[in-house]
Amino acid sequence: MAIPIPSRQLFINGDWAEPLLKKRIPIINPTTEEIIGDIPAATAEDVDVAVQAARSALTRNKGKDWAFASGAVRAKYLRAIATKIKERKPVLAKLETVDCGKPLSESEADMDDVIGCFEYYADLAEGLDAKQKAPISLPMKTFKSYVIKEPIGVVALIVPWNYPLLMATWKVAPALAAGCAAILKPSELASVTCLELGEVCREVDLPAGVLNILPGLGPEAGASLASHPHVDKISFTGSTVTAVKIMTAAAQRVKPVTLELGGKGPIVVFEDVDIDKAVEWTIFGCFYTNGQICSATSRLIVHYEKVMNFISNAKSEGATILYGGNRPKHLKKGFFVEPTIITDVTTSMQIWREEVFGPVLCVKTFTTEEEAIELANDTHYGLGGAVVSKDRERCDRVSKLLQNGAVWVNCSQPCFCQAPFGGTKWSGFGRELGEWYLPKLQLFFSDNYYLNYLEYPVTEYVSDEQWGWYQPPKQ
């Protein structure tokens, strides 16, 4: 695919910046292994500069230009950087398949997305000025108290690869709908599309300082983020072991953190699912984006030998690789393995526990609901879980008992910016997205704050026809 890589600077108070030691990084494309440009890579120094910006963009004006401006003023950039989005959407979707190798149609279907996030927070941001100095009950008639809302101020937003701009715009737009600053720091084996949304960020006229980009490696530019003194909120994405050096600087100073982290999460199928449906779903679950998805619904557990047959009927003793394992032989360059199907896995196998990020599927059987409920939660992680039944009982129930901070019934995966987002345990805490989202980006949202403490997300395919994300082979 042959796209020019545009060539960017650091993007700090509202426009290009060379970094201050003059870092570069390689964008290697994974397809072919070859080297086809570069991007800035930010260190400690250019860190204080755009912390810097973001408090002075807080402050300007008395706040009036951004922090302390009308949801309906944030609102109006929000949907202009959507609409520029909207007309790049070619390139940058092309862009984002180079530079991190997904499939060109994900990569499209990932532009719509952020194009809708943006515009949700849009109509997010107008609503809370309906909602500033909410009136509060209290007991005495002589006291009256309201809700305040103001932003926590300078947000540092760290996100993966595998979802470049997606990532990137579900903590964006609730920061800057919410009125904060913000510092993103993309991951550094995929910045090109976040260092496009400054160009667009340029283009629209956002006030200066409010959105600040900054790719580079995690020691000298991510680690300096988490432990700045200036910097009010880190909301992360990523490995449970770089989460646990965030949590350590943040604890120094005693800031608010957001963690979205790793996964190896289950899919449980019943006897009594539509095998073409069961199988769609469990592909999708495991091997969209290539496997490279931290909610990947990676161990299936299925119910009796009757739904192993839509895998296979081989056994032998120990693991086996049913299918794939290895690089595709007409393929002699690029960073390729085909998807993965092990059967015979014990629970005491690595690739049972741990999270592999790539396209491989573990299944295990078993024989009561218990046992599956047993099997699913038999895991540091709990990002995202499924059950897949028509028994719709069965499925209330199961999900319930699944430990994870999303679950889907008769699917996996599909998830909507109006839903909350995150995980437990091992997969971090807080969540991303909704309304949910809000209260973590300002001071004094108490308007269900008590949500914070119950909720999960269930999302269920209630439709009677098979989903269609792919072309069964013929018979």
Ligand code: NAD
Contents of the next structure:
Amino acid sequence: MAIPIPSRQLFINGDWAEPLLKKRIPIINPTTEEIIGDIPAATAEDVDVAVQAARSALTRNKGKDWAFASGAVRAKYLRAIATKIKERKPVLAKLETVDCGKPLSESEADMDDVIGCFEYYADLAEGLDAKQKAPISLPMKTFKSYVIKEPIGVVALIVPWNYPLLMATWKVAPALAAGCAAILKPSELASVTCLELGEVCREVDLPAGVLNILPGLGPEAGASLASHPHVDKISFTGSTVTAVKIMTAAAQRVKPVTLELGGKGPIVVFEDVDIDKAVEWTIFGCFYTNGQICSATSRLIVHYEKVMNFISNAKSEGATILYGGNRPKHLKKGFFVEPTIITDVTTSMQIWREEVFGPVLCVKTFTTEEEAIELANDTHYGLGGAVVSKDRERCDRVSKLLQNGAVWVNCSQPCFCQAPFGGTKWSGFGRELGEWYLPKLQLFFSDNYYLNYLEYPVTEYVSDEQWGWYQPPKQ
Ligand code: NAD
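Output the form predicted in complex with the named molecule next; the form predicted on its own has already been displayed.
Every component of the complex follows; first up is the chain already shown.
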């Protein structure tokens, strides 16, 4: 796919700015392995300038331009951003595909989610005004008390490469809705569409400094942000290894963090399922986005004699299921690997325990429900988990016992910006998305309700129709 890659600089204080040390990073198209452009690389020097710009954006005109403007004012900008992204969707989707290697149809779906997320937080920003000064009932009439919701300040948003613009949007949209000023640090492996967001912000005249976009290397741009004394909060999505570094840096300044990390999700499939549907959800749950999804259900835990049925049935239905883990023979260039299924796995193997972040499904069988749950929870991670069965009560029972931040019933992966999202155990803490997390202000405001109890969404597929991700092969 040939598409010109715009040449951009850092986006600081509402305009493009060359990195102070003039560093750039090449962009490699993962399909062809060719260098197709480059991105600016911020260092600590640029981070200082951007943090200063963000602080000024909060206090300009005594905060009336942004932080203390009405939610309706901020909503106007969020909606304008959504409209501009809609106009640019075809180009943005192509840029996403050449930059991070996912199929074009998936990049297009990502752009729809990006638009929907900005619109959703525009609605919530509008609703915030009515929620200000919520009264607190006190036992003494001589006092009155109420709650003020205030943005937490300057937030650093550090995101990974697998959903570049979407992961950025999950953080940028609620941060701006809340009235924060943000510094977005996209992944050095995929920053192109995040930089285009800068151009969109220019076009809608977002007040200068409210959103700054600083691509760069993790240990340089990312680490400087995480340890910066004038950043008030860090919201991070990425690997658990990096999260430990960020949390360590943040701890030195007692800085709050939200961590959205990796996973090694289970999908528990019982014997009573509709085999076609179960096969499709199992494959979708592991191989969507090339298997590079944090919440991928990459451990199939299945009632025993069904394993071969699953594989042979899916093959006969035209799904691409290959044993192998080899590079596809017909592709001479590009970072490709065949979809891979691994059986005869023991729970001590690396493949069972560690996040592959690729199209690899490992399969274990079970005989009892208790054993299935034990296998499902046999991981340090706790992001997404799924149960597939026609028995509704069993689904309820199992979904309560899965140790995951999100549970799917008779499906895997569908994720909506209206519902909270986040992990437990090594998959992180704090929640993104959903209306609870804006009005309760966990993410970008200053209180922390989420620490008191665990909230997680259970998302059930209730249609009688096949999901339809796989189309029958053409005759
Ligand atoms: P990564 O941890 O390597 O990098 C993520 C971001 O952190 C990048 O922007 C990187 O530059 C930055 N970074 C690296 N070192 C840093 C440091 N020392 N200080 C500050 N920032 C630093 O992750 P990745 O390879 O880009 O993404 C894949 C990982 O992300 C997987 O583990 C996946 O499961 C996870 N992920 C989680 C979610 C979720 O919502 N839970 C969503 C998508 C991806």
